[in-house]
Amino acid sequence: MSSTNPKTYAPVPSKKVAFLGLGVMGYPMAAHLALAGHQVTVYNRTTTKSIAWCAEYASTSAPKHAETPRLAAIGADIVFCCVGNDDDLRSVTLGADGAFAGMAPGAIFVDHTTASAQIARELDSAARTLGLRFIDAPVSGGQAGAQNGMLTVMCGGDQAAFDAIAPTAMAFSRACTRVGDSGAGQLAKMVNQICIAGLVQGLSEAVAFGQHAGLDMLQVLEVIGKGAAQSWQLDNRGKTMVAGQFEFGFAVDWMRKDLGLVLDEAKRNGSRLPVTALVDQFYADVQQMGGQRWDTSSLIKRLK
């Protein structure tokens, strides 16, 4: 993310918070709550993450960095977290080293990491044991949704403490929401994700019928767009999959990640997702032909 940052920050007291991991989606949310005017403490498994970013945002307020989640967590009104599944997530919260171990009583820790309903439940219930909040918050909007601060957040979790967090939270988000009781932001997520899986299969096809039968999938995508078929990836990814680029963010690794607590989740509660089960072997096809780090997009490879 650069420094020159255009979003524009609604006036909210400074807090002092903390920020669990700094990939492609945390590092620029770690950086708007710095560029709102928030104190920032960040961790990073690979310390030198931390300290490049400490860097990079060394004119904010004081940025600083910690060698374990508890040391970043200590003194923190909020701490957030944004790392790569529900054993990731035990590890910067439980046992010793972890964030709760260093929260004090009445702090409240946001995970926006796309996990599962359970672990949000679980960990739900730990940090209520130690008088902490805890709040499952995951987002929709991808690398370019974190870069720019346009986040879709999905809480679940106690009102007040959603209250409490929601102002700080809207320095990297366009609307935070909370939409029921602890699990009920990872649930919506799952919604959030199939959604996705049937949207970029179907453009995949139209994309790809459209070019077998020699049209001009350009013209034909904007006229289209104007119409009922009119959605987010038809926007931004049709003229990228007629263009074969698929370089845009969420990996289809992730995407096979987040199909699986989906379809567990359906096993739990009986639910029937043909779709999605169909498009998750398709994109273990992906996987196959040497695309985990493309895209969502990259379904149409199937098809050429």
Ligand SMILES: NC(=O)c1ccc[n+]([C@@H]2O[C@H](COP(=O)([O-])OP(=O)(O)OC[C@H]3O[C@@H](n4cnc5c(N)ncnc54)[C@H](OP(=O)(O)O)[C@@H]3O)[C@@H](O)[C@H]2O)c1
Given for the second form:
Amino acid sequence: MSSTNPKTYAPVPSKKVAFLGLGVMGYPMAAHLALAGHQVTVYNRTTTKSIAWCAEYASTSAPKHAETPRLAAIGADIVFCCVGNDDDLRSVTLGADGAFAGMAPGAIFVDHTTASAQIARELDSAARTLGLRFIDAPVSGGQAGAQNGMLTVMCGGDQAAFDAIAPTAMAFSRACTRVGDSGAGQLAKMVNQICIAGLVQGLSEAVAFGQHAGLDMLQVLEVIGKGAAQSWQLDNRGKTMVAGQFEFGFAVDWMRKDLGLVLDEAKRNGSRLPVTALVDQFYADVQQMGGQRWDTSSLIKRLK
Ligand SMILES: NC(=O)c1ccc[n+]([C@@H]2O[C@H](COP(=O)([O-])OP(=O)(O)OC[C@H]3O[C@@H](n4cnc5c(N)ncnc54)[C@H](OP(=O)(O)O)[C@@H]3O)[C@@H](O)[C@H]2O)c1
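Show the same protein again, this time as the form predicted in complex with this ligand rather than the form predicted alone.
What follows is the entire complex, opening with the chain shown before.
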């Protein structure tokens, strides 16, 4: 079974790129780069995944894998990355085996990890001292968005560096937008997660209420999904919430990591986020129930 769904790519000049981190998101994102005609070298901490990726995309333009981020980055115009958190990002960028040690002056590092705005600024500064450029570029759209090459990418950093990477990043995106200076991409992703947290709790309460009231919730969601209650979560998660299916999608552990970043940033900038803080605690309950890898729509399990 292929890890990507077909996409028509806009013609752009072929670049030499590296991709670090072949997880749920990175594996198909790197694949779209290769399928769009770029020369891709991948690095993954667990090498078996890099080998599998090269085998799956053997028919594209000379796919290779490297043993370290530094080796993957040598000769790359752009180094893309999608790992877990701030510490993972430090470990693939800095130090003797980090990507920065292999990149040539002028090369651009594009980070798709959901991480803090502080690490983005820290790495932007470290990159500049080496003559490199850094763009923070977290994504929205989930596993399906990555497989379809239809992610939404929110970028922070230098305008010229953004202009240089955007056409290449469109291989796995439907929109790739610069929203400000270094760190602004991560801050925009935090705004995205604040929107989602309260919304999923509201949808959970609505579905649980309707089920307790004896309504046919599939029918009700169909009806209200055509009105003002419509949302991406209702369209894409309503039916599975009714059916009690949560073994897929965006993991609760990742959401708690993201909400931790949001709440830390809110302390710094003086924002009050009462609902977000409460929903974060509800997700802690879901983790206690064994739901670390369940989809974020599993908030409804607390209400059953
Ligand atoms: N999944 C989603 O729906 C989604 C949506 C939007 C944003 N995101 C964000 O995208 C990022 C990746 O998510 P994912 O779902 O792809 O995660 P994942 O499947 O767990 O993959 C994580 C990747 O990072 C690598 N990694 C982790 N720690 C590392 C380290 N210290 N050094 C080197 N490599 C390391 C892993 O390597 P191994 O294979 O060796 O473990 C793996 O390739 C996260 O920041 C997440 O919040 C995810």
